[in-house]
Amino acid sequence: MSNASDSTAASGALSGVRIVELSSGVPAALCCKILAGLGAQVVKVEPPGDGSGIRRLGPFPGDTPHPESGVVHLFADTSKQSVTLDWRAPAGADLLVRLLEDADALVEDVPPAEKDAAHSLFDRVARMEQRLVWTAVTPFGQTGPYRDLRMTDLTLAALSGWLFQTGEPGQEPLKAQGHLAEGCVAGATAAIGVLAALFRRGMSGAGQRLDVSCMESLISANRFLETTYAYTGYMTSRLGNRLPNTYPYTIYPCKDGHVAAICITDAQWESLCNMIGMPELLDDPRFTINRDRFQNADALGALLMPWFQQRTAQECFETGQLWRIPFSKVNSMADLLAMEQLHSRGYFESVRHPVAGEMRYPGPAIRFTASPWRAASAAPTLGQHNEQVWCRRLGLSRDDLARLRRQGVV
């Protein structure tokens, strides 16, 4: 790995790894956020002026757009460095190549057609492939008839089959809230790919090129539904909050919200009947096994629901768990920030940003005993590390930097 000397690269598992991020969207940014959290030194290359596209994604405090205060940027760019560079300009292309010469990996989301147009630059990048791990994260991959199509989160959710299976029976398909499709799954998939390629390079000394398709990442994360259809011809339909041949596996309203009520095993079903004071349900032939309970779910739900409606979500959750039944309250974001479990593990981290102020961020999802997840530093302001990277790392003079700034290159 490169001999990174920057102090922000702490002793994480990827300490010493240098990564260049050339992205405008969420998936590549989230990939690099994971790698930065593991200790890699990530330099995010952004266009001069407006910066990366995710800086323009809201919400914004006071509903006032600002390139330094968008929540998506603040979340996705923690623990990174920011430099500005017009890599499409000849002088900018030269600087990008120099930056990559001592980097271990490049993560980019440049559309294939734009890459074709800038082939002279990317041909030079390709010549580094013998040592560089070059990861492209695009909606549909670098090849195929869809490679140049436009996408949004909803586009990918629809094309990958996630929408088809999500929603109430007989109703229109529904989309999951958030950036699950566009960003999270593809970003995590790309990060796994980078780690595997770096591991292989550590053994063989050879880099390689990775082609990550956001759509294929989503399909790969879709459990085994496509395999089930190909194998059995069974088409998964929309079941709302239910699971085939399992009940209760649903959401019930309670006094102050909703509760996920789940009984996977017969032992849990027996515990539930005793817990709610209705042991006679165990002898009801309509509810003997899980398949029976699923086929008579409406009748069973009408019998069970009053117990939930008389209690708060927390009471239902705690009582169910006391009986070893995997109940859960349906948490809001406010509930998460106040959750005792997360506080006891120190999950959330408070980080102060020079423009946005102090914010709380999700912390490590993985705890390491020897190479801890790096505590997040705030997302960088646009071009915050220009002098550090262009001058101290690449050896440009301050006069060079000022000239490039006047020319609009940085």
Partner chain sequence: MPGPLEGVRVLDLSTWWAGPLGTMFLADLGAEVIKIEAIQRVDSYRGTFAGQVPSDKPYETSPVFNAVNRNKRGVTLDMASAKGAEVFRRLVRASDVVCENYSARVMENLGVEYAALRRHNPTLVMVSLTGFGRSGPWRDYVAFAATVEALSGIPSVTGYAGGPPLLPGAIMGDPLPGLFCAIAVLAALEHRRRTGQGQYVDMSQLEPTTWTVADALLDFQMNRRTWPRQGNRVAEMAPHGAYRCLGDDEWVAIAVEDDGQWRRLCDVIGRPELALPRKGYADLAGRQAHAKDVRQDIEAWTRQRDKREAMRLLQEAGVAAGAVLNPRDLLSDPQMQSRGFFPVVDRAEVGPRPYPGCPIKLSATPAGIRSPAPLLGEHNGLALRELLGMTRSEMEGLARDCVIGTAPLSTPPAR
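Now that the form predicted alone has been shown, please provide the structure of the form predicted together with its partner chain.
Left out here are the partners and the other molecules; the chain alone remains.
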């Protein structure tokens, strides 16, 4: 059920919306990737020289760092335009204001202290509030004692309560691998804000300012453990491959790999016992409800595991699903790329990049029938759209641009 045949306007929901992205980090970049996927025209403003900070995140082809081919940039900056601008220089600030006067929304992650230092510029931006949707996506928000702390995805995950929960009891708390998980959650949260404000602006004509805290975004998306603690005094810690009060919700080794063995509802528990030919477990008082099964997880695990060990991951998965138990295989990246379900939905997008080459990228996270997700175009090279944006869109002459280049502003 991809694109419906009855769609009359095959353009994205945000087609025609002009967004300026002034970012160095992952959350703001992913927020704008989503907005670009929805059809917005995103111009990413990067510092001349090194470009945006996310260009420094690897890995890189052949492990040779290159500002055009870091995987985080390649993925997070698809379907955008790139211009270079030193907005801290007076001529650059003027140019940024001109760009914003021609835009609907600004998404930025400029550290609040730097905005204070450049207040004459941001005062001018604030005067556009009547029509501009101005969203700041920063680690801790625009206020509070942590506002100016130095932050990476690891330390943000620590402060947001994510790290505390991943890993084995007593051992080092772990972060999800790579540099994207935190940014996906914070970036999607910010995109919700931008969309809501653009929707309101569409009805009232008025813009506004948004303050999105990545720390708060991560807490919001995390099982409500603080509220649970306040209700029950229960403090969940790291449980390895277990979830409180639920079992099995774990990973078992099987003949040729690993299987996620997930069983949450009573109906699934009943199916599981019947499926493995051990209906007597249903009458075992140690395993009556989820809490019992969790408390006796080691004993139950020992009873269940042989079934998995005698089968391949594919067999475990298919048999579980036949019984409507949400088992799955633990996929590698190779397995993921080969998944028939994703291919049948045309999920992966082939993107050809001039430096990094052609690869298949995770594709549309949402399937619209009337306002389709835009097919990804490759992340722009640094300053690739300088002439297009500064000259053709804002009307600078070639001489102006050459002069700005000499001054190091562009």
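Residue numbers count along the first chain shown, from 1. Everything quoted here is computed from the prediction, not taken from an experiment. What we label the rigid core is the largest C-alpha set whose atoms superpose within 1.5 Å from one form to the other.
With the core held fixed, H73 shows a CA shift below 2 Å between the two forms. The two forms, fitted on the rigid core, differ between the two forms by 2 Å or more at the CA of R291. Superposition of the core reveals a Cα shift of 2 Å or more for L239 between the two forms. Comparing between the two forms on a rigid core frame, one finds that G170 has its C-alpha moved by 4.2 Å.
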